[in-house]
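Below sits a lone chain in structure tokens, taken as the form predicted on its own.
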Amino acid sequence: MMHAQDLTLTQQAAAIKSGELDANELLTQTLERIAQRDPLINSTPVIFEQRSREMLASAPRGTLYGVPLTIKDMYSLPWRAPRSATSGELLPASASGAYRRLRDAGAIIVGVANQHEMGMGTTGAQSVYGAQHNPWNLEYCAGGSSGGSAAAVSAHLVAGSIGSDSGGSTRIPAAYCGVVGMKVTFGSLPYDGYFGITTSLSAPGVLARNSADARLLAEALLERTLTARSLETLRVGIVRDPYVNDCDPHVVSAFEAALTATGWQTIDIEVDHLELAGASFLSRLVSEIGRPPNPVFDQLSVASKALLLAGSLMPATYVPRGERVRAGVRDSLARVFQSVDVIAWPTTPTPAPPLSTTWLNLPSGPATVDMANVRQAALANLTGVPGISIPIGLHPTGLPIGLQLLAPWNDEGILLDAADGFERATSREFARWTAPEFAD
């Protein structure tokens, strides 16, 4: 008989609602599964056994009633302040906006998801709790900064998790760990109690095993219905240079095969000022993260200290220059979306690298992991549009490859419709993946 943790999120919710699955038993099995498997991947370093049972006892019968989830260490909970994988509390404990949405849907928070320190990295290698490991190969990165969320879902510890995304932090680990990860539109839910509240780039994200699960979780987080539509055709815009051309050849092959499998109409597009988008993103990112005083600065890694200091030293004139670029890119993107439904390119230029390295070899030459990943992801954060990563194949290394889709503002639904269309076109092969390290 299938273990309850191997049911999808939608299956768990439906089974609890029908009475086929007892919510208390599911919670117990979830805590046992985390205790059994997580020492290998380090995805969920803080567990709330008593608090989660209290949540279940008072949970409303919402769409996620009784479903156990984890939540990234950037969100306040009534009983715990967020630490963002550092040694200190960064915000007061409170019922954050994200927590309230999940609680009202009946979800149960069983633990804190590990992450890259301060959310300032795409590998998940740096954390006060220790590095997060990829369930597909424990010597490789789980991604960042929401690596613990992606790894927990991939290893079937929980069926869903809440991450965040300031520069690909939901989509990148989703691609690395072979799960679905969606960043929602900037500002689309309350940001109180969220460590990303001080930035104009960050948005919450959901991680799940398939598009249906991601839809259910996103609906709870956004507090609105994302009605599923069957897409007969989909117009897909592609910017090939550098987002496709400067990727690992096997990643490019998987990307092209995914588009062929769906039969979507592909259109090569141009976004004005795109060559300046990276600089605009970085000018805003470092200026925003360098603003507030940081109570744990002395305990941070050298890399995190360097980013914070860079922000405090950046000339003020860089910000308005970057904002002019940002406005131009947004305007161009709005025009592009009049002729295409979504934009597509690989989520990351390579599969997950080993935890022991910070460099990648791209067709254009060596690049740091963070810069290469952020290049692929930053457009969604700079402009505030929603984005999703879906698993589309395996690299010869045996590691997952992700396809990224971007959609117009507040149209998360079309991303999930497209993801479902791909899953149906490929007989849901990738939506049923289990990381071999944890296959029963």
Second form
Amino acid sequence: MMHAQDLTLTQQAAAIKSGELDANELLTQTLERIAQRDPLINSTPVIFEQRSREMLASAPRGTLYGVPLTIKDMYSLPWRAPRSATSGELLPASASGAYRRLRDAGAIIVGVANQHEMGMGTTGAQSVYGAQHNPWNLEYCAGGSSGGSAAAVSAHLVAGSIGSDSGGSTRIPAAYCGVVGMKVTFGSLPYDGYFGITTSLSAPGVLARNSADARLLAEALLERTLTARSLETLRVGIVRDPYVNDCDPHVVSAFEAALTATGWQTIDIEVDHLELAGASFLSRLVSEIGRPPNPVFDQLSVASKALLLAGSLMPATYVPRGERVRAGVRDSLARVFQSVDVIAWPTTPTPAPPLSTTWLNLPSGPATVDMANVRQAALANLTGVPGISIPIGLHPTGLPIGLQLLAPWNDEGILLDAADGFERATSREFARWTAPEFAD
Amino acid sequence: MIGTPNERAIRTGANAMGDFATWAHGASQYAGIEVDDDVLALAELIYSGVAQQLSVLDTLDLERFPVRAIDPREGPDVK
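Structure of the form predicted in complex with its partner chain (previous: the form predicted on its own):
Expanding to the full complex; the earlier chain stays at the top.
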């Protein structure tokens, strides 16, 4: 008999609604699955069965009624303050905006998702709860900073999770773990109780196993319908330099094969001022990083302390100049979207590296994992647009590869339509993926 | 003593900018946080890397990039 967590999120919601699946039984099976599998991947370090059962007892019959989810350690819950994978509480416990949206849709928060410490890394290797492991190869990183969310969805602990994304933190772990991850448009839901509230780069994100599940989750989070459209064709703009040209050759091959499979119209494009976008992003990032209370700071890793210290010393004179560039890049991107529907390139330049690795070898030379990954992701955060990563293939190392698509502001729907189009074009092969370690 | 504690700390930092470790250590002491040599060494590496990337903004053509309001919740109006 199939385990309830081997159903997709959409199937779980439908089965509960039809009476085929009891929501209490689903919750029990989910907690058992977490207890059984999470020791391998360390995705969900905090569970609260009593709170989850209370949430279920009072859940409204919304679109996510009875569906268990995890939520990143950056969101306040009424019974738990967020810690962002540090040793201490960083905000008060409360019903955060994201929590309220999920609660009102009937979802059940079953646990807190592990993440990279303070959200300041793209590997998930550093956390007060310990590193998150990639379900496709336990010696490899799950990505970050929402690594626990991606790993839990990939290993079928839950069918959906809420992450966040200030520099690719939803899309990068989604690519590494072979799941769908979508960052929503900046500011498109209430940010109260969200650790990313102080940055103009950050937005919540949804992680799920396929586009239909991601759509259902995103609709709840955004509190609006994202009506599915069947795309006859899609105009896809590709920015090749550096986003495609400076990637692992197998990643490039998978990227080209994915676009060919869809039959979409592809157009090579340029985004003006892109060569300055990284500096603009950095100027904002270092000025908006907040330092945690001293007792928490004292317990951080060397890397996080160094990042925070370096950022705190950076002259703010760069911020106004960075903002001038930001305005220019946003204008250029808006003009690009007058001639294409979405823009595309690989989500990450390589698949997940081993947990012990901090450097990558790219065609352009060595680069830190974080700088290489953030380079691919930052345009969406700098401009505010939504972005999605969808699984498109396996690297010879056996690790997943992700395709990234960005769309105009508040058009999350077209990203999901495109993801669905790709899934249909490939007979939903990648949407049914399970990491071999966790395939029953 | 002239100025606020913050102003004095900035001056202290500015005077010591030739020596990152002294400057950063002074700034962290002012903030009441303890950092060891490993943190200072890595912070210096990060600082120099970020400063190098940001330096491209020093030569920005300001006429080409005018000041404009930004609201990342929505796209700009463009023709």
